[in-house]
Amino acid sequence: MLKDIITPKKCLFVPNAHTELRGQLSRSRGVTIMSGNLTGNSRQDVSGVSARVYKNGIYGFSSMAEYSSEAADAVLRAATENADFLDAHVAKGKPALPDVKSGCRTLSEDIPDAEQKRYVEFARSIDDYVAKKYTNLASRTVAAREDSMEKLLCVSNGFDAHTCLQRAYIYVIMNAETASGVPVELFKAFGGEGGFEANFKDPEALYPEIDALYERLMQKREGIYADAGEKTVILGGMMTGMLAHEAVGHTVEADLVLGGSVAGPNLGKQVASELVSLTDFAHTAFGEKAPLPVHVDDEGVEAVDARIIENGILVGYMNNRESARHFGMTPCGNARAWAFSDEPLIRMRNTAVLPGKDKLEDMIASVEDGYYLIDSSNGQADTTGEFMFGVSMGYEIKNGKLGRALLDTTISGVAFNMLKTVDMVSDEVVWSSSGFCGKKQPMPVGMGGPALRCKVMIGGR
């Protein structure tokens, strides 16, 4: 755990200039086994300090790859000098940032760190199980990962905080071929927030879900291509989460709104069916801990939920302190930095569509000719809300019943148009938190949602 060399430096902050001083230790652990061969085995620790000073609409920033009292002094001086220099040349003349609630959040428990051999042993056990039981696979990969960001933050106004966001996952990837030689692949991530030992105690606990993954792969191996065109589909919760993050979430990040995103002229307007509501959750969602809880952001703002869409109406954006002042909104703790050397950007935390009242089985039964789309392999969207997502697992629906599995396909559309076609929303939310958002800096995020019945363009052969 980081020793607190940050808080004593608060006495050095320049009066009347918002200052943030952050110390950080970022940790990553990884093991990869491909078809029985250990191809990756790494441990990395990166630490340092950074300071940011706001003056008249300008930020001065400085960082140093050393976690020491002397380094903290140096980055504070440099950030202050940078702010003075930029203000003298740019002269934006903007007022001070508005005050936010102040307080302190401490980290009371040590951050667990498993020995590297535990990653190797656990991944090897999973790989041995798959290799012995499923001999007809073309290839297999098992990866064990853990990453964490421990931060000590001190600010001139806001929350001082000692926090750690830690998560651990096992990724299982299976590859096979169709009778005609077309490769098919499926993967699943196991794990979540917390350390490796907390998430993975016994490899046998994963066997039932690994078996289910293999069964779906065999169904996909005998799958069909979707018929191209606009179709009535049921988007599974994972697909809804991808939509919430990529096609909606990024358009309502205030820096991208200022850059001309589709959300700018749509504030206060209907952008979805009245059945659709969307929130970027801070640390608690639906009465439980959110997948990747954030309690204080890297500007010292206490994290609270950011309401984005309510009953189909776009009601807010995700902000940092500066953009919140611009739009007359309240910052909710969305300013996050990946590394000690990064400045905070407006980022999502746990973005999800809220559940409805429908049962998934009733939604499927309501579709005469369409598709049930479960998992996404990738996705991209732009600030117009136009998106294209890969679909790695899905099924046809005929006369209200699930039929054959689908081979890889895509869906595409414009989010605010597609969401207006939603006419059923399931009562159960599915979360995903094993990936990274790539907006300028990597960032661990959670995304999720219920199943949605809607119309969307689907690709064919």
Contents of the next structure:
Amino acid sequence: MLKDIITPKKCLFVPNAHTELRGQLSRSRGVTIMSGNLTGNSRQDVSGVSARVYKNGIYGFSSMAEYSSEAADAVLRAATENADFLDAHVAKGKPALPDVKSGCRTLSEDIPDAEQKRYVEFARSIDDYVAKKYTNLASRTVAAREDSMEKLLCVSNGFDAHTCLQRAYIYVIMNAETASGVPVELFKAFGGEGGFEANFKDPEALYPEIDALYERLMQKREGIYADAGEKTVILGGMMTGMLAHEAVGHTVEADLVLGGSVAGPNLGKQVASELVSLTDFAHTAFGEKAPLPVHVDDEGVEAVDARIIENGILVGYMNNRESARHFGMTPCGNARAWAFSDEPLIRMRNTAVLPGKDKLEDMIASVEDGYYLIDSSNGQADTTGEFMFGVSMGYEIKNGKLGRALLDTTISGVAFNMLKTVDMVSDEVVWSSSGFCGKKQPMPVGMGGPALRCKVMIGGR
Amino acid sequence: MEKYRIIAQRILDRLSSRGADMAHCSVRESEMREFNVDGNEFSLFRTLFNRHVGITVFMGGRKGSVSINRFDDESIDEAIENCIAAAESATPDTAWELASGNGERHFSRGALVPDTEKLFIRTKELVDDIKSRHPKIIIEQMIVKHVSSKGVYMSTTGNCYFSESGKYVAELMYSAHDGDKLTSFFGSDVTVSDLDKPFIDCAFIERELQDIENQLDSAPTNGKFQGTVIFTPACLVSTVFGNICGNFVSDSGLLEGTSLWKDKLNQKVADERISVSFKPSDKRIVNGELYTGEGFLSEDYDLIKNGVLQSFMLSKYVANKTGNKPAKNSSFAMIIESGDTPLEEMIKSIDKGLIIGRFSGGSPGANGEFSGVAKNGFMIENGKITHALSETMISGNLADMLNSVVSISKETLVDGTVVAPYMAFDGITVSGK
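With the form predicted on its own done, generate the form predicted together with the partner chain in the same format.
Below is the whole assembly, all chains and molecules, this chain first.
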């Protein structure tokens, strides 16, 4: 764990400016086995210290790849000089940031670090299982990953905090071919918050879900192309999570609102069906720990939930301290930095559509001619809310019953239009947290939601 | 440079004494000065001072890699032990290979020392130019920076490369707004080795800003048709050739055997007007790659020459695994040969089609089939651009497209990282509402 060399530097913070001083150790461990070949076997440890100084409406920032008292002194000086440089050149003349709740959060537990051979052995066990049992695959990839961010933060005003976000995953990717030679692929991530050892004790525990993945791949291999056009669909929880993050979440990040996103003119307006509510959870969701909990952000703001859509009305944005002042909102702890050398940006944490009252089976039974779309391979969205998601697994629905599996397809639409078509919401939330959100810096995020019945454009072949 | 040599030599000596078959390491320091503009206003000036030590060891054919960002002996000793432990946990593979016997080389390129004051002036000038010439544009984020690095790559196989380099980079994300109307976002970027020209005059920045302003009054396409689609140079590189490289000629496609072109070396795979090469030494590429991750000195090579596949983009490892030759560099310094048709003539020759500046879709499958949303696009009818597009999807097959080329432009994008023309393809499926 990082030794606290940060807090004693508080006496060096310059007056009449807001200062953040952060020490950070980021670790990543990775193993990749591609069709039996160990192509990746690496460990990375990156540490350093950074300072950011807010003065008259601009920030100065500096970082050094050294976690020492001298480096902390140096980045404080440099960040102050950078703020002075930009202030002298652009003279925005904005007032100081409003104060936020002060406090201190400590970290007591050790941060576990598994030996590299554990990643190799576990991934090799999974790969051997898949290779021996499923000989008709065209190719397979098994990867083991862990990443962690330990941070020591000290601020002029707000929460000082020692935090760590650690997560570990096993990724299994299977490829096969249809009778006509069309490649089909399915992927599943296992794991979540915490260290590798805590998440993965026994490879056999994953076998049932790997078997299920293979079964779905075989169904997909016999799958059909979806009919193109606007269709009634049931979006599974994973798809809803993607929608919540990509198509809504990014448009309500306040920096993108200031950059002209569609959420700007829609605050306080109906942007979705009354059945739809959406929240960016900080650390607890529905009475349980959120997938990737954030307790204090990198501006020293104690993290609380950010309410975005309530009963279809857009009620708020995700903010940092500066944008919250601009919009007259309360910052909820959305300012997060990836590496020690990164400045905090407005980022999501655990973004989800809230559950409704419908049962998934009733929702499927209610569709005469449509699709049940379960998994997304990727997603992209615009600041206009226009989105495109790849659908990697789904089924046709005919007369209320699931039919044949689908080959890869895409769905597209405009979020604030499409969400108005939601007329059923299931009572169960599905989360995912294995990916990175990309926005200048990568960031681990959680996303989730219930199944939604709605209308959406499906791409067909 | 001497301090880098001492650290690198110590790492390799230590690994050799611990029984390494071979090993290589990189010891570097980098600096960055960066201005950020958000929502049309300056927001941040940051200076970063970073270090990197990358170590890879091979022991009994087992490979382990570690990277850290500290130079002190204790951290490096720990990294060496972790690297050995990683290798010991790996499975043996005889395909690993490093370049050998290239001796000591010294490289120095680009703007090594930043002119921070001038960088600020050029950044402010770009903000002001956009405000005055393109008042409907809102800059979502602009990042303008100078990055430099220096250090050494050293291997136990007789390679020692000292290098230092510096460059300026401008990256913009923006959209256009007029009352309640707004466009999709778009990104422009350029990499340069000096600050002689205003940024707005570099690459296609001015042209792309104008295109986005022209997107404000958009409408969907009606129905579904097969037509000709012109890809802008940036879209051509990212959507067409970027995915072709990833799916058909890269390590994973050949190692997994999923590449459609795995048996197509020296065969025709594209229209004979298509020639694509990777040339890190080309003068239009700023600070191109000097050596590959396996220590081979980078040389220019042709990927496709007059429609014939000349090479795969393979690492030495995958080349050894698959019985192919490795690529002569591992960069993406892509140069697509231009044609002889002015863009205006290309548009005039199209009865019904599109010109698109960005594609929003999933990665194409191994068979090259793609489908997604055409972004920042315009409808072409009877040889004229008729309107900007919204909610329009395109689909096709990458391999088939290369044999359905209609025309290639004279105009060429040179942004410091790639060189590419506009290219028109026939037979693309366009579907609207």
